[in-house]
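One chain comes next, on its own, written out as structure tokens in the form predicted alone.
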Amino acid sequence: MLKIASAMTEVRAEPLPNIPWQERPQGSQDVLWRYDRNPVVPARAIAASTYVHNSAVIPFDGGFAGVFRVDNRSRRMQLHAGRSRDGLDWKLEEQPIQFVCDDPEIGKFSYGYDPRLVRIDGRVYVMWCNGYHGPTIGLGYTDDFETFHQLENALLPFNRNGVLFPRRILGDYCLLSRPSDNGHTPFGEIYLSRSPDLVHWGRHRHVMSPIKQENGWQSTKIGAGPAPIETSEGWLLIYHGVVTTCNGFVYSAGAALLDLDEPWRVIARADPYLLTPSTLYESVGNVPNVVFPCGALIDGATGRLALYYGSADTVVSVAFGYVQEIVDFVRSNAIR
């Protein structure tokens, strides 16, 4: 049985007293749990879409906001926009999002894809993977989740994965990244950039590494999941790890501490993963065995977490666990 330890956390985040919950199963001792009525967003939730996954979600509105990566019937990768009053039950908007660009020259990409959210001083900022010249990351905001606005790319390609910190941290923004190439990218470390405006971004930092040791599930790649959150012991970082199997990639879902003022330094960093595709969900569809957290919802009060993934590149699918289980998790199961 995996260690746990028990020293109090504080979960430094908002109230969230309606988050979509369900409690962990009898007689299980998993860190995270899925729910029983999996996938949460079915692969045609709308007309156009032949699957839905990877997606983002957030508090709005005293319900739930999304956007969400349809894959259309021309396997064209696109976002929507999605609303719900529980977080459960999801109504996706059949058009794509349109973003306002000032600078049509950045506003011209060929796809959408794998969005973040986070709000940052009451607004809602998006971040996602898009085809100026080859995958890069995106950046954008709204404050209805009906008009769009694009910025400038954070980043050159090739890069993904894009997340940023949902505040300042020492007068600037911060922003996980993966550079990458322009394919199915077999390799991938986590980067840190920081910027005074979100227009210019420097400062890079080398944060993460794949741990090539014995072939393990994080062997191969990895990259930022959702917003990180801020707790008393460090930022939570939820991501994804992926190991190259004679049947191809695996994609699972781990957990690491960064430190609050330097978020590029890792303070502890779990050797075993939070969740690894077992189902029939995750393991069977478009991609098989793919599990890959894009959105958290965190109730500041109780610190219960419920985590939004993709599964199988399929349908959208939640996991939910306690803030306070995932630290003690990750420090008390550190790689040394």
Ligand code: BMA
Contents of the next structure:
Amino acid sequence: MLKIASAMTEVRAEPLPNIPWQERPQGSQDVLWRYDRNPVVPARAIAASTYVHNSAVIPFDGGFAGVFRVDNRSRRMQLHAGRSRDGLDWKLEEQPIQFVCDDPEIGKFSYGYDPRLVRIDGRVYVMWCNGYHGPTIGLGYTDDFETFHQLENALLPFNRNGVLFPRRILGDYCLLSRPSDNGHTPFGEIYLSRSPDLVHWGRHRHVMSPIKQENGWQSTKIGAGPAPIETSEGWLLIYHGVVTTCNGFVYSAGAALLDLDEPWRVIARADPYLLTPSTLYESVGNVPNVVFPCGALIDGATGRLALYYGSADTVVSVAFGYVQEIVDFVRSNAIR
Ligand code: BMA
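Form predicted alone done, so how does the form predicted in complex with the named molecule look?
The next block holds the full complex; its first chain is the one shown before.
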């Protein structure tokens, strides 16, 4: 049985009383439990979609807004904005986001996928995988989910899974990313980069590598998920890990705690996963066996968490948990 110790963990987030929520099912000992009406966004959510999957959401205007990965009817990867009153029933825009960009050169990209969202000093930032001569980290912002502004790409190709921390640390914006290749990368470690202005990035630090031993769930590659969650115990990072099986890659979700002031230092990292493909909608689809977390809602008052994850590269699903319990789980099951 998985160990969950009890300790007092303060969750440093705004209250979100209307967070989508379901209590842990009776008899369940899982740290995260799935919404019983998953998926929340179907593959054919809009006329233009073949699949809608790795997507990010954020509280907005009393309800919720999101940026969704849509694979269109040409199977090209695009980003679409969406709105929801309750975080579960979503309405996506039919047209993809057209970023407003000062330098047209930066706007020359052929695709966008796997978005993350974070609010920093009241402004919503979008991070995504941007095809500027190969995958790299696109950055932008929006104040209304109607007009989206694009900033300079944060890093050179090839890189994926970029996500900003929700506040400056040591005076700098901090970005996690995963240097990669131009294909279905068979390696991948998480790095942290710093910037004074969201344009110039440097002071790169290694954060975490895959755990190679015995082909566990995070043995091939890892990449950051939603924006790290600030707690008194450190930054809670939910990330994906990949194992290579006879049948190809399998994507699961796990968690680690990073130092509050020097977030490239790992305080603890759970050996077991939090979620691994187990249901039909995670195991069967466009790309089977994928749980790919990109978004999280947090209620700072109660520590409740709603995790949004792409399932089988086909649909968007939600799982619930308590930040405090995930932190305890990480500490009690930490890799030694
Ligand atoms: C990764 C990314 C993700 C996708 C995953 C599984 O390389 O492309 O968007 O969910 O593969 O196909």
